Number of protein chains: 2
Amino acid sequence: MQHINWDNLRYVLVVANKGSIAAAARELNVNRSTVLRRIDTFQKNLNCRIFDRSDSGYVLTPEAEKMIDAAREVESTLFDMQRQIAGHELRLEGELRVTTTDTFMLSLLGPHLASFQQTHPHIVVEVQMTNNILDLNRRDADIAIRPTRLPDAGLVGRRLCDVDFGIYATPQLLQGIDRKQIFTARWIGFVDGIMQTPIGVWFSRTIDIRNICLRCDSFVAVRVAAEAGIGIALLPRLLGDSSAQLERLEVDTSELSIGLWALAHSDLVRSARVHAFIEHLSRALA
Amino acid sequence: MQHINWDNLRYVLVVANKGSIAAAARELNVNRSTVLRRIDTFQKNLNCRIFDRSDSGYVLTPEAEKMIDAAREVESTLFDMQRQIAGHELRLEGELRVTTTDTFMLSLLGPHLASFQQTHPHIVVEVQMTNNILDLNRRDADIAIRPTRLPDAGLVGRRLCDVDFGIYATPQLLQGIDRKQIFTARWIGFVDGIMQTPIGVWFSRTIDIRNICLRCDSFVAVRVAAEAGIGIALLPRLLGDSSAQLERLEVDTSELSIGLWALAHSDLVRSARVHAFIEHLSRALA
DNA sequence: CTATAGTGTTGCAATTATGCAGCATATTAA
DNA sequence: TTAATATGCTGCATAATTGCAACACTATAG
């Protein structure tokens, strides 16, 4: 009996997740034909069919579902393993993958990244600026800088500072509006993804949906829109106060205040790189 | 961040198990240099050292122990997976790996393998005749034909027949011995591995160790030795009765009687091949 | 001591896997 | 409809991996 190639199972898993050979190839940074041929050899080795071709791409045969469960188990075991290895790294060099949102990248982190870079010139920080919540369990990133009320299970964090909010608009826009009627003026809102968060809840409670004239998936985009006079905007004060074109209105939004945290997987906090970065940010923002 | 090659972890595991690059290469059926280079790239990818070179070969660094635990977990997950896939195989074709001891291969199975082969010409039976107990969990074999009192957990079995024992010697040897004194004559014994089993216990209780003139690791070897007149032998009756040169003595060995079982992993009994083989043997020996 | 058999490691040639470009087909948009 | 984009799949040239043979070293036996 020949042994199966464990790495091919990784390919099978990605194809199952992505639903097509082409999408899997992009994820794996290889050519489509490579994925195709690896899946073929895997199926030949095990003498079984894993995928049916359907209109919507490669879809798992019912029997293969359990195999994918096994593959996922393998994957998470290896993620754990890699994290533990990375957690034992004591040298202050190598790469450090940090994820944060555009909001904090633009309004807060620039100078602190610069000073960190000066203090630890051999650590190459790789910033992933995205509003998607990357999965620290999957090692999509080593550290996440994000607002949260309570860190997820398995993650450890340091509260860096508070994030307060404010209501902003251009003076030109405000001229035509009665200050007591601002909630019925035109507002800049958020896409569905954000509407589930406390921000979204406040919004849907406070603003009539018919007054929302534009929806964005990012506070930075909201600020651009607000500066263009499109409508009234809810913004983190970090972003709003620094805008020369925007004026802040006196509205109580203290219930929206939230902590900004530096989060890392508990396996990784003993890593010198991770520890140094969190320590640095924490001191700089104290 | 680059992804690690899952297959290289398999190589790491084998090296850890075997203790040397060369031994791992033999196990994996590849060249030594391949193993060496794969271990190298694995360590470079993860940026960690896994093995120390010592006089006794490649030995794990203490930090790497947990990694090997993860690798073992991956391995057993994949064994489970492969078994489940094989268990869904409904066609009566392909290979079927059967392990049994030399004893039963020589004395019992030949004709039944022949008739099975005739009934199912597309199933290629691969016999592994060894006195080592192969691990059905690791898929070292699909079916084991071996004597046992109670099948291991996770295995399902069918009791095929009884295995009774007898005491044998050549008539020439017996001429010089008082039948009441046979236990103090020269005996053919067993190597340590067998001495832990009920057979061994009976032996050490019945025969003075000083009377053992030869030790074998196999009943077949014992029979050859007994036929050569070296000493008195305890043999399965299947082996002893069929020998033209040996005479059976009237000694009660019924306490040694044991069942011969066909064993398979529970995941595999639904496989058509496995089911057919066990069914065939069971009917033939009923 | 020598001889033998084992080990890890390296350069080079042969093998194998991969990327690329192209094809047919399917889906989506205008 | 047509055009544009995406998909799976295949031949061929290139790139990467592997086996082979040789080497240095160690351990063991005679």
Given for the second form:
Amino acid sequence: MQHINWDNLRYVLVVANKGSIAAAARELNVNRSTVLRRIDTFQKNLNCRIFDRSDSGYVLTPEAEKMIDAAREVESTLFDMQRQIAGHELRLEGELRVTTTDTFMLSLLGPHLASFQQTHPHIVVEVQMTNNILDLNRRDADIAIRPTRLPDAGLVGRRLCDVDFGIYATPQLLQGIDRKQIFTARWIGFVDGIMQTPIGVWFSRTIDIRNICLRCDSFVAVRVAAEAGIGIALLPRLLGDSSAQLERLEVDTSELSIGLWALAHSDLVRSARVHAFIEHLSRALA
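Provide the structure of the form predicted on its own, given the form predicted together with the DNA shown above.
The text that comes after this line covers the one chain and nothing more.
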């Protein structure tokens, strides 16, 4: 039997975790044909079938399950080693991968990224802007700037500031609405990702589904839709208050306030780059 190609195994593990070729391709930032070719090569090299194709996606064959479980343990050990090695890096140079949402990139972080680069010109910050929560255990990113009420176990960092919310609409849209009846007017809603958060719970409890005229997967898209007069929007005040086209209504949304955190895996907080970045943001947003 040939030796296992660990690079091809990485593709197999992602498909096993995601359950589909398309999802794995997005995760690996390659096209579908590349994922299929890597899996096919891996199977031919071992002379065994790894996946069965079903209506629900790609499922591991019984013969492959034990091998993949063992490979996941090896992968987890490698990630642990990488984090621990990176956590002892003392040089203020090299790459630093930061993940955040489009909301905070657009409304908050630009000037602070610029001042960090001026202070630490030998650190190259790689920003991954996504509304998905990346896995810091797997080092998908070094630092996550995300809103949360309680950081996940194993993550440490700083609470940077509070994120407050408000209700917004264009003055033209509000002209035809009784301010006492705004919750029965046209609203811009959210797709599943946001609906699983406390924001989504409040929205489901407050707004009748029949009054939703459009759904978006990010607050930036919600603001664009609200500025076009499509409906009323719930937005972080960082976004809503900065819009010249929107008016904030006097509605109490204080229960939605949430902390914005800069988080890293506990193994990485001793890294000079990670420590410097979190300290910089903490001072800037204090």
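Just so it is clear, the structure is predicted and the values come from calculations on it, not from any experiment. Residue numbers count along the first chain shown, from 1. Each form is matched to the other, and the largest set of C-alpha atoms that superpose within 1.5 Å is called the rigid core.
For residue 37, a C-alpha deviation of 2 angstroms or more is recorded between these two forms after rigid-core alignment.
With the core held fixed, residue 266 shows a CA shift below 2 Å between these two forms. After superposition on the rigid core, the Cα atom of residue 277 is displaced by less than 2 Å between these two forms.
Note on residue 16: its Cα is shifted 3.7 Å between these two forms, core used for superposition.
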